[in-house]
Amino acid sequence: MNASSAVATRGASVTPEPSGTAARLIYRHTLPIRIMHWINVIALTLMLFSGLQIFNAHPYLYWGNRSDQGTAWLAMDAHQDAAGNLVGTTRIGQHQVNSTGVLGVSKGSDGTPVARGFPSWLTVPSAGWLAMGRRWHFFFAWVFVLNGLCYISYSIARRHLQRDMWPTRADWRGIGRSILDHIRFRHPHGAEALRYNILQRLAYLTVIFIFGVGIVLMGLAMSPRMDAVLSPLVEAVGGRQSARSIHFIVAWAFVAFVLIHVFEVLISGVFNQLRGMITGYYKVDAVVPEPVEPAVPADPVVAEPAPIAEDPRHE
């Protein structure tokens, strides 16, 4: 029999029904973690959209320090065909595709095709306003940095990073099983669902310390004002144009992570996952043991008295 439980206190559960599977609510995510999570959602979203607005000012990417014409490894171009229609193309290396309507050429505010790297519905602000796009981008970039520093400090102080995210030896030994479970869309239940598996731990650590740190450093490396401070870093990645390319690639790596994360939320119980990140409470299933029938006491056995041995001295 399935039974639902009322909201439980942190780490505690409500007394379930005597048999079957009962549901209990666990206080899983603390308030600071939830606040920082949603700040990140807002900051990353607006950083992406405003970053694409900045990219539209020059929709080409290069390696090295120079941006010579014809040397871009990524190019979003617009040209007219024989009939005079505006055609958008996207080229990566030597491979080029027609991307009219989305990349290179998309509809403007009046519905007519205009030359734009990314469409207006994907940029903030939607109009071709480079200065305002930079302001939005830099403001939310600092929100992202400060929020990230708060998250790392809080996680270390509360041992969330060491306890819940750093892989253990048992995690490494079970990585094969974890991969198979993800391929088969098998998700843990009960108390096991409260623990990050090895793939989740590696993904979160990669996003925080590689993607997060990398995108900030590459953003700073693109700034001419940071040449004196970060010149060794700029040289290490091959130049300012290389830093811009890496910044762009990591930004889309963030997008890929978010899409996978959202997909996992959808298939593992979207309502339960959202409730956990909004209220802090997450529902898990707990197996309740079957009641044991009391044993019927047996009739008492009266032991016969042991025979009395004769004293040999009386012989």
Given for the second form:
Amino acid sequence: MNASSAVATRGASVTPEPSGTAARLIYRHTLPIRIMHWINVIALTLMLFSGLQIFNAHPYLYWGNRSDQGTAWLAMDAHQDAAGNLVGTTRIGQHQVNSTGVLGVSKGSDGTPVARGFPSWLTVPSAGWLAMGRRWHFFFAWVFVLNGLCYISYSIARRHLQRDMWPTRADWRGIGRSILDHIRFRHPHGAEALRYNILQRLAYLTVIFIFGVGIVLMGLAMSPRMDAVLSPLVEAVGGRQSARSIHFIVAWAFVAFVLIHVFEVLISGVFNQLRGMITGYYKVDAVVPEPVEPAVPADPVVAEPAPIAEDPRHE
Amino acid sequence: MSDRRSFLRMAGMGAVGILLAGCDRISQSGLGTRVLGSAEGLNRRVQALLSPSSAMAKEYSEADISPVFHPNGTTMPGTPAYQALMANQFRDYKLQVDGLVSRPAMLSIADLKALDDRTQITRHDCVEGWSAIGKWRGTLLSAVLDHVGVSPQAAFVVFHCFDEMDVDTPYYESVDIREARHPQTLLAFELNDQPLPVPNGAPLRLRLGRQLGYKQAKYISRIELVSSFEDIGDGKGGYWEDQGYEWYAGI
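What does the same protein look like in the form predicted in complex with its partner chain, given that the last one was the form predicted on its own?
Below: every chain and molecule of the assembly, starting with the one above.
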């Protein structure tokens, strides 16, 4: 770890602003967290794209154990219209829409329409190639799982999880205000910005422990070898085809989380946030850099900067 | 504002385009496919640890059986040898068992029925993603192996099939001896209490409880025990394996 920079920032190096208001650069994200964050970005991206490639081999989803014809709850199909043009349709339950160009039928590598679930610009590899899609998917599944296990162990060991993510009673009491702040796109800029708000905490915990754990378990539930020992789990979710459906839905829940996450980064100071997750340093407007005694005494042997949430609350 | 938005959109699409083009290049390269394919060994070893080789696939009830057991891949082998056998309802069919065995044999379906058999209702999972449930009756592959006597050097059981996937490219598959001796590994001759239909692999097909559909060879003509499958086909242990699919099909 870059202990030297960590030590340097403990004294909260003050960068004077031209306006006269002081701003502090705080060492917010430790190096392991930053590395694991960006590994996760790569792994999730490639698993999504290769996952859609695998989905395209049978672009239908079912509930239960079997995939009997006509029982899919989601279907992407292609058929020819009277003029001989390929028409792509997407059906969810009873609702069917013409999705030509994107779902069901989209342009192949030579520009002519081909029948395929998701389009080539959303799959890895871009051409229909199930065997290679599986290679990408399983390789990055291991990256995702090992990275995720490292992240959870590190976060527990460094009390990142307990201190920064587990909601306190005060957090729960502030949930109404936090929701209003989010709706108004209002973000704190002072030291309060360093502390994860209640919605952030709930979002991170949900993504890590429900989406992350869930998508891995549903992936394993599709493995016939693992099902020899996991069949109680498979049957609990309704069957192997249900597991495949849930795996697909959670993948899109991850996408929804990432879209919201990136949106929040964009509106809360994209440069500062990116610097925080790349170099570790995050700037806060130090209105009154009051050194209050920490509510919980900091671990004296830590060579790292104390996690930010340890800062006294300013409420 | 719309200029800026379209610029951002183009930049975003450009980034995705570069990413996907890079992935395509990796997919085409020998090193890239080897590195990505390294997950197969990890999957095989870790799954064997988590799900022991003796673990049994779930068996379902009669009520769970698929109304139609979807036949995939070849549904009617066109080779003259197969057509001749089919014309006579497979009465002249004999399974050839040879290779690293002490007593090579030619076994009719009646001979196979005389060995230990088993009936199981198991789920079939295709690599494409779909599943079907069927009731299979067949001879335990372990009983056939005991009947012919397996040499100690034998490591794999190779299944040679009647169906040609391409010119001079017959379908074949292979499993290791441990998988071959699993109690749910059958040479099936019945599906849902009927003689195995042609689209599903008549007269004899492989059933494995815990691997994907492409491992479950249909239209088996010959079983060969080998120490290595390097000299068969393109050397990857199966027709689909030669096309880039994993030999270990447990996931």
